[in-house]
Structures are given as structure tokens and as C-alpha cells.
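Presented below, as C-alpha cells, is a lone chain in the form predicted alone.
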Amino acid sequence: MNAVVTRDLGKRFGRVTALEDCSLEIGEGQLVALVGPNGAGKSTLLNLMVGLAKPSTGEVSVLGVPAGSGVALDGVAFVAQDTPLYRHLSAADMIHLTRNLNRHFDVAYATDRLRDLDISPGRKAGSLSGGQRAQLALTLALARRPQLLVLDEPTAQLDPLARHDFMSIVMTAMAEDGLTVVLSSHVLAELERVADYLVLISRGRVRIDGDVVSLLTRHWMLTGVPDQSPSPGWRTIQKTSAGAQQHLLVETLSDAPFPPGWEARPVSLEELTMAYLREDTDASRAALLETVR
């Protein structure tokens, strides 16, 4: 069964159009992440897939069932990018306080969790560190014993360790629960370490979606001099010169092998994600000045 499961989504606010003919299939026990620029669509689809936000088109399922609804809510957990908590309230009255919001909530787990992470229970929320706020968020989350975590730029405000402790913390409830993980994150790098599932969105529009192994395996960087003319066995994503050779980062769209005098190597999930929004971005300016003409 898939985690998530969306056809056409949409979503306006007003006169503003925030997400647009989204439709996605996410299978369950992956780590998805979900990435693009600010403004792109990404905490509306994530507020959609946990009820907080209802369609404007289209419709979204989680677990099989409609999303918001309360088996949907009962499976789901969410922690967003602010990592929202009482500040006057100490840990142990944010375990008791988010035990009586929810119909399942593993105190023994959470009560364990903060001791492992040497967080007093009576420490305010307020005078917690960053990590150990973010960390608390999350084992508040993970108490509830979810299907479905999602997590909306979680480590934004992190150091690099409380990253990747924080991280580690997800990592060990998917092997251990057969957790879905979705992630919205700007830390491309750190993405390409732990997800199985890419999701990009620019502009309220999914732009690439699929396996992370299979994209990173059709899409390669090309290097050749100018007056070689490209191959109809690839789609030119990103074009860059340098000198007198050229850079092109291309989605192969057959197994053909690569015409002689092209030298190809593997790209990463980060070269690959920012040529996918340079080109975006291309188009947009193109569009506009067209326009403007």
C-alpha cells in the first residue's frame, strides 16, 4: 500500500495559486524528500497530506484513507520547521499535555527518549537548545507511534551535529517501525545521504519526482567542445561553457551509448536537483520577457 497518494492536487489561496495538478504516489517505509525554493509549494502539500489544509482541487489520501480524516490523523505525525512548543511548559508537562491531545501516545517511550537524550523533565521547553528542542519535537511525534512522519525543514535552525543526531533519531524509527518519512529540507547534501525518494517543486508544481537511485542513474554530466552537436538520446537539462569545452547535464532518454568524444560521469543528487530549478528559473525569465516584448 502506498503512504501517500495524491491526483491533481491543488491548492489556492485567494487569488494565489500555491500548488497545482500534483500527483504523486509514495510508497511505504521510504524516506521521501521533498525539496525546492522558498515559496514553492512544499509546507502547502505537506500541510494537505496531514489535514491541515483542505484541497482546492483534487484530493489526497494517507494510509489509504482521505487525509484529515481520523484514521488518516491517527497514523500521521508532523513536526514543523519552527518545531512548535510551549516554552513555559517543562518537558514532562509537554509529554503529559501531548498524551491528552492524542488518542495514542507511548509515554514509557517518551518519558525513555528524553532520558536517553539527558534532557530533564522539568526543563522548560523555552530553555532548551535548539537541538534539544528539535529533539524534543520529535520524540513527542514519534511517542504517537505514527505510519506517517512528516517533517517540515525539522533541522533548519540546527548545527551540523544536532543535524545529524536529530536525523540518526529518524533513521532508527524507520528501521525499527517500518516508518514513511517525509522531509522537506534545503540541505541537499544531507539528503543524498538518507533518501530513497525525491520529490521537486518549484513554482506549485512538481517538477521531478521518482526513485533517488534510478534519477541519479538516467541522469549524467557531459563534457565535450562546443562544435559537437548534441545527441537526440538525451534531453539537455542545464548547459554551462567553460573555456572551450562545454558542461551538460543531461537526462538520458535511451541506452544508447554516449556519442564518441563526450566524457560522462555520475552526478549528484545536489547537482542534480539545483540544474533542475536553474532550468525552471530559465523558463520563467523566458516566459516573462516574452511577455514583456
Second form
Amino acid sequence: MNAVVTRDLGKRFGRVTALEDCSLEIGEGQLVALVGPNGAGKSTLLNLMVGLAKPSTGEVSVLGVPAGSGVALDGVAFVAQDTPLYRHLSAADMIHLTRNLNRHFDVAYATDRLRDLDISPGRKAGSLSGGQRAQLALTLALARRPQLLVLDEPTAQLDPLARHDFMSIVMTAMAEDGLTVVLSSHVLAELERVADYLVLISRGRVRIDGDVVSLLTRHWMLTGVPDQSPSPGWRTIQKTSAGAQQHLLVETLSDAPFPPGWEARPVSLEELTMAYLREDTDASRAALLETVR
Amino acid sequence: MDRSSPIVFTLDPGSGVPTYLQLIHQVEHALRLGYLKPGDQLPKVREVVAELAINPNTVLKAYRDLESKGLTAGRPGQGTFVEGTLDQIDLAGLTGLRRSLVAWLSDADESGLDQDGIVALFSSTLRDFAERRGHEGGRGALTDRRTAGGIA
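Form predicted in complex with its partner chain, following the form predicted alone:
Full assembly next; the chain just shown is listed first.
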């Protein structure tokens, strides 16, 4: 079964289109990374998945049922941006509150985790460090024993050590419970280590999505002399050139070897993402110029 | 932390080598150097995941590949254990190869090639060699470069 399926999903706020034509299938037990510039529609898509927003067009289902339905809500946990907690409530109060607001809640898991984290139950959420606050929010989400965990920029405010510890808990939950995770992030360098599947969103549309390993084996950085013409076996995503040299970031369309004269090297997820985002910006600029003319 | 395995993984985030390949390389390296012997256990998936904060599917992929190479075997409920060894050639063979390499190195030295030049020449020749050998398998050479990761 797929953990998340969207079909022609779209969301408008008044005249503004936040998301359109979004069709995705996300398998169980995967970690899906949602990347894209600010305002691209990432949070909108996450809100639609967890049932906090209703689609304007198309549909979205999670765990085999419509998003936002009772069954879906029981199986999905969501940690919103900036890990919001009630500042004046203690950690113990937050556990008490979350237990009473949910049908399933594993109190033993939550208290054990707090002990591991050295967060004393009496501490007010507002007095915790950024890392501890994020960990408390994550603990509350995981204690609901969800099948799908949705995280909106969970590590944006954290220092590298806190970020590592946070992801370590998420990864352990994946290893132990077969949890599916969807997270949005700007920390591209970190995603290569954690993501199975990448969804790149730009201006409300899915620009590219796919299995991370297959994306990385399909894209190459080629270096050659400027007058060398590209081959029909690939699609150029990004081109930089100077007098004696040109670099092309290409998506290969077949398994054929590169023609002689091109030097090829693998690309990182970060390079790949940046190339697509740049291509998109260039395309929109060109379209704008076209309209002006 | 109590470790189930004699080895522990590290990651080089700047290397450009995919994480699962880094794990495979480290196991193979440990086998060659004797840090790991048949019967030894590899770090448990849960331990690797918690320590390095990497995706469990990545560790599972690395362990699956090691298993299909015949180097390890999974024991249900216990973990993954070393089965094979990576003794490539015997000592006499190694000594012979070393001798011819030393002879080549002194030739290179006499021709005025410095250490960086030698490394560059060796790397590019090795790459061409692998590429030529890989051509029977279509794009084997290029795939090789991704799997080898560190040659150039």
C-alpha cells in the first residue's frame, strides 16, 4: 500500500494558486524529502496531507483513506514549522494534554524518551532550548505511534548537533516501526543521507520527483569544449560556459555511453536540486519576457 | 555503548560517494585489513541508524549488497555476520607485483615525474583500464566511476 497518494491535487487561496496538478505516490517505509524555495507550496502540500487544509481540486489520500478522515488522523502525526508547544505548560502537562486529545498515546514511550533526553517533567516548554523543544514535539508526535510522520522544516532552527540527534530519533523510529516520513527541508546537504525519495516543488508545481538513488545515477556533470554539441541521449538542465570550456548538468535518457570528448562526474543531490530550481527560474523569466514583447 | 560488532562506521559527507557505498567500502576495507573476520557481526541496523542519523533503508541496501557479494549473511533475529573473506592473492603474488611496481616507480622518478604526477598518471590509467574493461557491459565504466567514487 502507498502511504500517500495525491491525484491532480490543487489548492487555491482566493486568486492565488498555492499548488496545482500535484500527482504523487509515496511508498510505505520511505523517507520523502520535500524541497523548494520559500512560498513554493511545500507547507500547503503538507497541510493537505495531514487534513489541515481541504483540496480545491483533485484528491489526497493517506494510509489508503482520504486525508483528514478519522482513520487517517489516527495514523498520521504532524509537527508544524517551529515545533509549536504551549510555552507555559510543563513537559508532563504536554504529555497529559496530548494523551487526552488523542485516541492512541503511548505514555510509557513518551516518559522514557524524556528521561533519555534529560528533560525533567516539570520543565516548562518555554524554558527549553530549541533542540529540546524540537525533541519534545517529536516525542509527542511519535508517542501517538503513527504510521505516517509529517514534519514541516523540523530542523531549520537547530544547531548541527541538535539536528543530528533529532534525525537520529526519526531514523530509529523508521527502523523499528517501519514508519513513513514526509519532511520539508532547506538543508539540502543533509537530505542525501536521509531521503529515499525527493519531491522538488517550485511555484506550486512538482518540478521533479523520484527515488534518490535513481535520480543520482541519472544525472551527470559533463565537461567539454564549448563548440561540442550536446547529444540527443540527454537533456541539458544547466549550462555554464566560458571561452575554453563548458559544463553541462544533464539528465541521461538512455544507458548509452557518453560520446568521446566529454568528461563525466556524478552530481550531488544539492547540485541537482539547484540546477532544476535555476532552470525553472530561467524558464519563467523567459516566459515573462515573451509576454512583455 | 555496548557494541555488537568489532567495527564502527563513519561517514565522509564531502566525498560525494553515496552513503550505502561508503558503508560497503568500509566493510570491505575492514575485511582486507583483518578488522573483520568470518563469524564477526556487522553493526546492527538500529545502531548504525541511531549513531549516524542515516536512513535505515540505506543500511539495509548496503547489507543486501554485501550479502549478494557473498561476504555476509543475515541470521534471522540476530543480525548480519561475516561469511567470506577478501584475500585476493597470496603473499608471493603480492611481493612480485610490488617489485614490478617499484621498478616502474623508479623509472617514473628518473623521467622527472613528481609524486603528484605519478598519482595523476596512475589514476587516469587505472580509469581508462577500467573503462575499457567495462565496455562490454555497455556503460559499465561510468557506472563504475560512480561506484568507485574515489578514484579520480
